[in-house]
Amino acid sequence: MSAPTRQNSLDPVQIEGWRWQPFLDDAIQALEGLKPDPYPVPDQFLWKEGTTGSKAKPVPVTTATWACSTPKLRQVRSACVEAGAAASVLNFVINPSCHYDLPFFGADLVTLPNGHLLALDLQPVDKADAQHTDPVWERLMPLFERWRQELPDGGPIPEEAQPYFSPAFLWTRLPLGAEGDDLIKSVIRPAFKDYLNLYLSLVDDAKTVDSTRAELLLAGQKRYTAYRSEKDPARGMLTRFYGSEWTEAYIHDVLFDL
């Protein structure tokens, strides 16, 4: 598939055969009251095209890029990834204005050989901040306990990722086939609809914040992003698709450039 002609983020991203892209589309219908503006990505990021697999059987990749900004939402975008059998992933982030007191919303999206791996999150600037948690939790836990039931848990995470989580962290796996497909049509699409219209709901709701608070938040912004291009578990994956020196620009500069 040729690279499609795309000036800035907000163009839209339609890869052949990606199986997340209802999500996407359902998420980019969502933001459009907000009438977000283009966030600036660089062209080479914008649309990536390589293959991976033996030279004899190679699996064309695409990964593309979409991003927005509001005012009170600093950076929105998402990393979409398409390898056939190998990969399908849409990591889709928020990032608030540290003037507005927000946590961040995390999807990550993932199928791989072996499976789906799929998490939701309204993720903590501050886990022990009871004034930054307290309001989001107490909303977020009833969608917590509507949903989890419906899926297997995915067991447990490091405990050094244990701070970035909110007690509402829908994760699962799912195998490949009907059994999963359908779990991901009836549970997950929804599930992902309600985090997100929560979320832009108490954006809706956010009041600017005084600069002692902003600072604050800043920082714990900071160290959210600095641990996430750290660990990034995409690393790996993209590394083999298009080299390092590709992967560690798009990781610092684009998916976690605070």
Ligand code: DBV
Second form
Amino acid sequence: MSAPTRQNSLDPVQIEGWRWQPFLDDAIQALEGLKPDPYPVPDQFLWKEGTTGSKAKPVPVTTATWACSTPKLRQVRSACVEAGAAASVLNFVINPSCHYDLPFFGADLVTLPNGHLLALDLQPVDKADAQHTDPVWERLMPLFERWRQELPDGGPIPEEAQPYFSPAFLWTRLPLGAEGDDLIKSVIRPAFKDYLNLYLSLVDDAKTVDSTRAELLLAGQKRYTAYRSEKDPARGMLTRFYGSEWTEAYIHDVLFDL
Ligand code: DBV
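Based on the form predicted on its own presented above, generate the structure block for the form predicted in complex with ligand DBV.
Below is the entire complex, every chain and molecule, led by the chain shown above.
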């Protein structure tokens, strides 16, 4: 089989055997109504292959990127990693335009050899800004309450990440095997759809802000992006797969490019 390559287009990323495929497919479908344009991603980041594991037992690794934009959403992008038993990841972030009072949408769906690590949130640009958070949190909390009772708590998260989470941060660790698979299907997937649908409804309702507020929002977005790129928990894994030059360029110029 020849190596598949990707064009910069809205065609869904498809990776054989990738656990998170249905989540990305749901997201792309949900975005269709917004008539997105492809977001430019340089070729070397659209589809990247490599190997991990030992010399004797190499494991093929694929990382693919899907990205789009709309007038209200500066960049919607998905990092998709498939490395068999070593890792399977969907990291999906929506970066809104600073001309709308919108949070970030963030999903980090990560399967590693020791289990699943799952994060879902609508993350504020500034937690202390009630004008920014109140309209989101009042609609988000009921979704959070509904789904979190079905999931074990994910445990402590890094202290410096606190300013960026909403009170509806859905965060869990699940075991590999049937128990985890069942919860991913019955809880994580509908929760992902719920959070995304709420986000898209907020996008629908969003009205442009004045230029003073847009500047404030942009400054907050830059803080958030700088934090995410500096602390990206995937840095170690991606560096092992592809080396640090490719990984740093991917993190700074594609994943968190503001
Ligand atoms: N995380 C990313 C990107 C990834 C990615 C761009 C391309 O931001 C994957 C892939 N996350 C990823 C991997 C791990 C984590 C962990 C591979 C495991 C790292 C490891 O153990 O080697 C949520 N993700 C984590 C952790 C948190 C999050 C809290 C644990 C980090 C730790 O314990 O230090 N990521 C974090 C978050 C959002 C998010 C709140 C937004 C909803 O995307």
